[in-house]
Every structure is written in C-alpha cells, then in structure tokens.
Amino acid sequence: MKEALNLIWFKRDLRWQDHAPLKLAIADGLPLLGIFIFEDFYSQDPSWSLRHWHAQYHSLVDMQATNKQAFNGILVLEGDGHEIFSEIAEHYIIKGIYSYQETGEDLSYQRDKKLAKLFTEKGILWKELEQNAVQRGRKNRIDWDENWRNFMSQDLDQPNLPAWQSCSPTLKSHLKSKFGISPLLQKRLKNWPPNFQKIGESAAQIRLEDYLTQKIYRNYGAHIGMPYESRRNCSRLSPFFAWGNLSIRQVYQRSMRELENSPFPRDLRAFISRLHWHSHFVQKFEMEESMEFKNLNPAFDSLKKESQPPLVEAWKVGQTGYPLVDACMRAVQETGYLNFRMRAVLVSFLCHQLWQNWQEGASFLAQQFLDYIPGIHYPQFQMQSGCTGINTIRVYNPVKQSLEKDPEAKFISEWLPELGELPLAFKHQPWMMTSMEQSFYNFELGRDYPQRIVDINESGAYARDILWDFRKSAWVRNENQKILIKHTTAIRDPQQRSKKIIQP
C-alpha cells in the first residue's frame, strides 16, 4: 500500500519565519517532504539570468545553516516540475501540496496551469496561499487598501519546525538520484559573486535590524534618489523580498514598532509607504499578466518606434556617452543593484532619448537585477516608458539628474574610471571639453570615452511633443478610464464610471 504524505513546495519564499504554507503543512501531521526545483523552463525565459538562481541557491544554503534538522526535510532538485511531481505521485499518495501563489512570468503561469491539471487528475489538493496581500482573481481595487492593512496587521505565521515529520528516506534517495541538482550547476552556483549583496534569511534579519536600530533610515527621504548615498540609506531589502527571505509583513510590523519612538518619523513613514507600493504593483501585474509583453494601455500599440539595435547595444554596454547613464548600467551589471530613480533614468533614456520600445530593454534589465520581481519590474518599466497613459510622462534629462543626484560625481567616478582625472564639471559633461582641454588632461573623446550617441535636448523635446500630444487622443483617454476603474479605488459608483468614459 502506498504511503501518504504532504509536500511543501518552496519557490520565492525561502525562509523559515512567517511562512503560512509551511505552518499549515507541518500542522497537518502527515509525513512531509519539502521541495525546491531549479526548473528547466527558466532557461527559456528571456528575463532569467544565472544570478537569480545564485540568489535562490544561497538562500537555500542559509536555510540549511540556520536549521539543518528542518532542512533535511527539503530536497533541492533540478528538472521539470511536471515530471518530478508525477514521479512522486507514482509511488506515494500525495494528500496535499502547500505553496504560496506566485505572481510570475508567463512561463511560470503556464507551468502552474499544467500542474493544476495534473494535480486535479491525481486527486491532489493544491493549497496555494496569498503572499504579501496580493490576491488572485481580483477584478478591481475596491477595498484592496483595507485588505492590505488587515493582512499586514495579522499575527505572523510561525511554523512549528520541531513538529516536522519527515517522509521516508527511500523517496528522498530515489528523487535525488533521478532529479538531484547536477554537479555542473552546483559548481556554477557555489561561489557567491563578491560584488553582490549577501543573500538569505540571516542576512535579511541582520540588515533589517541594523537599518532600524541604527537609524540608517534617517536620510531616506534625502538620499533615496541618489545613486551613491542610496546604497547605504535605502533599506537594501529588495533582494530579500524578491526571493522570500523576508515577508513584507515582517518588515511592516517591525517598522511600525520602530515608528512608535522614532526620532525620524518622516523618513520611516516614507519607507513604510514603499512596502505598500510593493504589494500594489505586484497586484497590478497579477491582474494584468499581459504586461510582460503588451502595453497596459493598448492605444500605445499604435505609437510606432523604429528599432535601432546599435543604439540599444550602446545602452546595454554602458557606452552612450552620458556618464550617469553609463555608470548606472555598469553598476547594475556588476552588483545587481540600482536605486529606483536611476532605474527610471535608464528606462527613460532607452524609451525617450533613444526612442525605443520598452520591450527592447525590459528583459535585459531583468537579467541584471538581483532583486528582480516580475510584478515590480514590468509595471515600473511601462510606467517609466510613458505608455500607461495614466502616469505622468517623465523624460529624465541625464545631465540634470547627474548634477542633482550625484553632484560630486562620486558614483560616476566609481564606475567610469576613465573619467577619473577630469575636473568635476567634465565628469558630468565630458563633451564640453575643448580640444585644448582634452590635450591637457591626456583625454580624447571618442577614444577614452564615447561620443554622445544622441543629443538629449533634441531627442527629449521630440519625445515630449509626441507623447503629450498622443495622450490627448480619445482612444488613450478612454483606455485610461478603464485602467483607473480596474486599478484604483477613486471611482466606485458604476454610474459615475460610465460617465467618465470619453466619447471620440
């Protein structure tokens, strides 16, 4: 007779604390097997990169180090999820599979639909729980903010790890022999890149406590937009959210306790508000899964831009001739991190100054971010590209941003050493140097640093004129109202909603 068991499927939730599926799975009392899968299909996803698996692998290493006994109940496998779950179901009775709902890319969504069909055929109950107050199946945002606050105020879901009843070692041995992580992949993931932020639940807890108790947040408002200072005064919790080393609820509740006696309440409130933003954007993506590929506002499909691969390539390799843009690109490729404003500058430069579609760069930047979250990445990319119709168009001037956000060129100097010997003004605008000045500093524009690939005054004006004029069309405005009805709580009365639709 087949043995009955439960499965806990880990994905972007690599932690022991505040883990509702794990808590329920252990409490059910049946033998339990934990599974994490490095899934084959991710290599087909253009947004995937090895650094994402690096983060997951080292998060798992941290879980093992902090609770080896419980981790012995988790198998780290490599392969196709459908094959792995089918193999387990062939030899054991799977009563239930516990996991968090995943707001992921289209490929993960297709995988989930395929697995849901398999589980139904096998009579397996798949218990997917909401994470970070993101709700599946929502049609609008009515009462969503209230739901978010209620969710964040609930007690943390702390699993009773000592009660974990592990399943048969025979099953684990069989699965490991058939689907165990290959030595080649393990070798590629073993060494953590030195310029990456340390990952894992332990590092997450330390960073959170340091950030709050040492009052590092005290300059949050002033430094959030600065590429150099933000590396310290921003929370740097985003990679931990991306791979589930922390839950938003853990950070929210800990921050609210700190707020009670904080000497810098304004900065801390600004930080807490970003926690709400996080869930807000993931919820938007959950309700608009096509945002990975298509404009949120379909009217912008008619706004044609000619693809120019040489310009996109210069943007990708940090050779645009604009120091702030190039420093940002080089920094994110080397470290996996960039603050919010500088991410916006990169997207704006691609979509406005180079006049390229956002799809030309979205997957590439996703590959660079150590904190890549599809539900944050794609809504933000579309917002900064100006194609949502509902957000203010921001055509960032990289020179103005450079002078304001990196006035001493600390960030530029760090990532563009070829400009290191130039006077401060020329680090921001090297093209302002005369031939004599270039000779004096033994620097040649076009040899030591590239010429500008576009004139931002001309390209910026061109983008503003077209985008602002385009937004006036009845088609764009009608689609805007549909978006606002679905994704905001401002218009609740159905009669009011219908009156808001603009006639051509």
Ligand SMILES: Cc1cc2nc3c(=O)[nH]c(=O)nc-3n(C[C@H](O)[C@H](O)[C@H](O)COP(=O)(O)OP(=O)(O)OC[C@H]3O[C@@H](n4cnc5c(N)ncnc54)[C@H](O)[C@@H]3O)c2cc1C
The other form holds:
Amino acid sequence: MKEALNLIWFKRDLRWQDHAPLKLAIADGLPLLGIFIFEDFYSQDPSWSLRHWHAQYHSLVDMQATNKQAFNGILVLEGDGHEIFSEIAEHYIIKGIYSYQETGEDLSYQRDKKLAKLFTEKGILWKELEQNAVQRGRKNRIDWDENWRNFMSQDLDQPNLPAWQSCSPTLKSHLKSKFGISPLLQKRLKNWPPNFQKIGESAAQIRLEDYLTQKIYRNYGAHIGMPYESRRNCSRLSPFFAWGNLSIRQVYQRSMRELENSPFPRDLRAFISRLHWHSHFVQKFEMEESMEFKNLNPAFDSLKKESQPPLVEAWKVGQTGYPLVDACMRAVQETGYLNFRMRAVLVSFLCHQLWQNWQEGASFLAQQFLDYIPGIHYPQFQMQSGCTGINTIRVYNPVKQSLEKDPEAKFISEWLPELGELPLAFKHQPWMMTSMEQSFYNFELGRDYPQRIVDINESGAYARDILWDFRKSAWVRNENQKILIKHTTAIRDPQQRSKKIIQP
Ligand SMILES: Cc1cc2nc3c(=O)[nH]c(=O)nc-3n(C[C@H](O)[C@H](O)[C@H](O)COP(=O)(O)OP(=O)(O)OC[C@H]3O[C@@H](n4cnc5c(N)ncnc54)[C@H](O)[C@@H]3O)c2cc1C
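Given the form predicted on its own above, produce the structure of the same protein in the form predicted in complex with the named molecule.
First the chain shown before, then all remaining chains and molecules of the complex.
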C-alpha cells in the first residue's frame, strides 16, 4: 500500500520564520517533504535572469546553514513542476500540498492552472495561503486597508521545526536521481556575485536589526530620492522581500516596536508606510495580471509611439549621453539595486524623452533588479510611464534630477569613470564643454563619452504636451473611473467619488 505524506512547496518564501504554510504542514503531523524547484519555464520568461536564481539558490544555502536538520527535509530540484508532482503522486498518497499563493507573471499563472487540474484529478488538497495581506479573488478595495492592518498585527506564524517528521529516504533519493539539480546549474549558481548585497534570512535579520537599532533610517526622508545616499539610508530590504527571506509582517512589527522610542519618528514612519505600498502594488497586480503585457488604461493603446531600437539600445547599455541616466543603468546592472526615484527616472527617460512604449524596457529592467517582484514592477513601470491615466504625469528632466539629487556628482563619478577628471558642472552636463575645454581636459565628446541621443528640452516638451492633452480625452477619463473604483479606496457613492480618493 502507498504511504501518505504532505508536501511543503517553497517558492518566493525562503525563510524559516513567520511561515504559515510550513507551520501548518508540520502541525498536521504526517511525514513531510519540502521541495523547491528551479522550474524550466523560467528560461522562457523575458523578465527572468540568472541573478534571480542566484538569489534563490543562496537563500536556500542560508536556510541549510541556519538549520541543517530541518533542511534535510527539503529537496532542491530542477525541472518541470507538473512532472515532479506527478512522479511523487505515482508512488505516494499526497494528502496535502502547502504553499503560499504566488502573484506572478502569466507563465507562473499558467503553471498554477495546470497544477491545480492535476491536483484535483489526483484528489490532492492544495492549501495556498495568503502572503503579505495580498488577497486572491478581490473585486475592489473595500476594507482592504483594514484587512492589511489586521494581518500585520497578528502573531507571527512560527513553525515548530523540531517536530518536522521527514519522509522516507527512498523517495528522496528517487526524486534526487531523477530531478536533482544538475551539476551545470549548480556550477553557475555556486558563487554569489560579489557586487550584489548578501542574500538569505540571516543577512536579512542582520540588516533589519542594524537598520533600526543603529538608526540608519535617520535621513530616510531626505535621502530616499538620492542615488548615492539612498544606498545606505534606505532599508535595502527589497531583495529579502522578493525571495521571502523576510515577511512584511516581521518588518512591520519590529519597526512599530522601534517607533515607540525612536528619536526620528518621521523618518521611521515614512519607511513603515512603504511596507503598506508594497502590498498595495502586489494586490493591484493580483487583480489585474494583464498589466504584465497591456496598459491598465486601454485608452492608452491608441497613443502611438514608434519603436526605435537604436535609442532603446543606448538606454540599455548606459550610453545616452545623459550622465545620471547612464550611471543609473550601469549601477543597476552591476549591483542589482537602484533607489525608487532613479528607477522612475530611467522609465521616464525611456518612455518620455525617447518616446518608447513601456514594454520596450520593462522586462529588461526586471532582469537587472535583484529585488524583482512582478506585482510591484509592472504597476510601477506603467505608472512612471504616464499611461495609467489616474496618476500624475512626471516627465523627469535628467539634468535637473542630476543637479538636485546628486549635487556633488558622487554617484555619477562612481559609475562613469570616463567623466572622473572633469569639473563638477561638466559631470552633470558634459555637452556644455567648448572644444577648448575638452582639449584642456583631454576629453572628447563622442569619443570618451557619447553625444546626447536626444535634446530633452524638445523631447520633454513634446511628451508633456501630448500626454497631458491625451489625458483630457473622454475615453481616458471614462477608463479612469473604472480603475479608481476597482483599485482605490474611493468613496463608493458616485456623487462623492470625485471628492475623496485615497491612493499611495
Ligand atoms: C519602475 C519601477 C520598478 C520597480 N520595481 C520593483 C521591484 O521589482 N521590486 C521591488 O521591491 N520594488 C520595486 N520598485 C519600488 C521601489 O523602487 C523599491 O521597492 C525600493 O527602491 C527598494 O529599496 P529599499 O528596500 O531600500 O526600499 P525602502 O525605501 O527602504 O522601502 C522599504 C520597502 O517598502 C517597499 N517599497 C518601497 N518603495 C516602494 C514603492 N514605490 N512601491 C512599492 N513598494 C515600495 C519595498 O518592499 C521596500 O523594500 C520599483 C519602482 C519603480 C519606479
């Protein structure tokens, strides 16, 4: 007779603490097998890159280091989820599969649909739990904020790890021989790229504690927009959230305790408010998954932008001739991180100054971000590109941003060494140099650093005129109403609706 067991399926939740599915699965008492799969389909996902698998691999390495015994219950596999679960079901009675709900791209949604069918056919219960207060099946935001606060205030779900009853070694070795992670992949993932911040639950806990107890959040408000200073004064917790090394609830509760005696409550409150934004954006994507491909506001489909591959290419390789833009692109490629404002500047440059559709760059930037979360990335990308209709249009002037946010050009100098010897003013605007000045500094525009690929005075004005005008159309405004009703805590009475709309 077949033996019965439960499975705990780890995905973007690579931690031991505050883990509801793990807690439930252990408490059930049946033999339990943990699995993590490097799934084949990701190689077809244009937003996916090796750095994301690096982050998952090293999060697993950290879990192994912090609790070797519990980690013995987990198998790290490579292949197709459907095949792997079918194989287990062939030999064992799978009573339940425990996991978090995943608010992912279309490919993972298709995978989930296929698996849900398999599990129903085999009579397996798939217990998917809510993550970070993001709710499945919602039609609007009524009471959503209240639910978020309740969720964040509940006790952490701490699994009783010593009670984990591992499943038979025979099954484990069988699965390992068939789907074990290949030496080739292991070799590619083994070394953590040294330019990336450390990943894993241990590093996450250390960063969180340091950030709060050493008051690194001091100046959060002043530095959040600055590309250089934000790298220290922002929390840098985003990769930990992306791979689930921390839950939002852990950080929320720990930060609220810190707030009780904080000498800098304003900064800390500003940081805490972002935790709410995190769930807000993921909820939006959960309810509007087509945002990966299509405009949230369909009226913007009629806004014509001609694809210009050479311009997009210059943006991608950090050769636009605008130092701040190029420094941002090179920094994110090297380190996987960029602060919020500079991400917005990159998107605005692509979509406004170069007048390209957001789809030209969204997957590319997702590949660069070590903290890539589809639920934040796509809604933010669309918002910054100015095509949601409901958000204000921000056509960033990269020179103004450079002078304001990197006044001493510390960030530019770090990422554009070719401008390193120039006086400060020219680091922001190298095209201002006369030919005599260029020869004086042994620098030639077009040879040492590119000429500007567009004139932002013209391109910015063009984008602003068209977008603000377009926004006034009845079609856009009509679609806006539908978006606001669905995605904001707008007053439900239509007569009152226009008076009060709350959104982050
Ligand atoms: C085009 C674009 C794409 C983005 N893509 C991602 C992404 O893939 N993954 C991601 O985590 N963030 C994304 N963001 C949001 C934001 O830039 C990052 O969350 C933030 O820079 C991470 O740095 P931090 O952890 O130091 O943030 P902190 O400022 O310390 O904030 C703490 C946490 O709050 C959340 N948060 C902060 N700002 C935002 C925001 N604007 N929207 C939603 N949540 C926020 C994050 O979870 C963050 O870790 C994107 C922003 C833009 C403009």
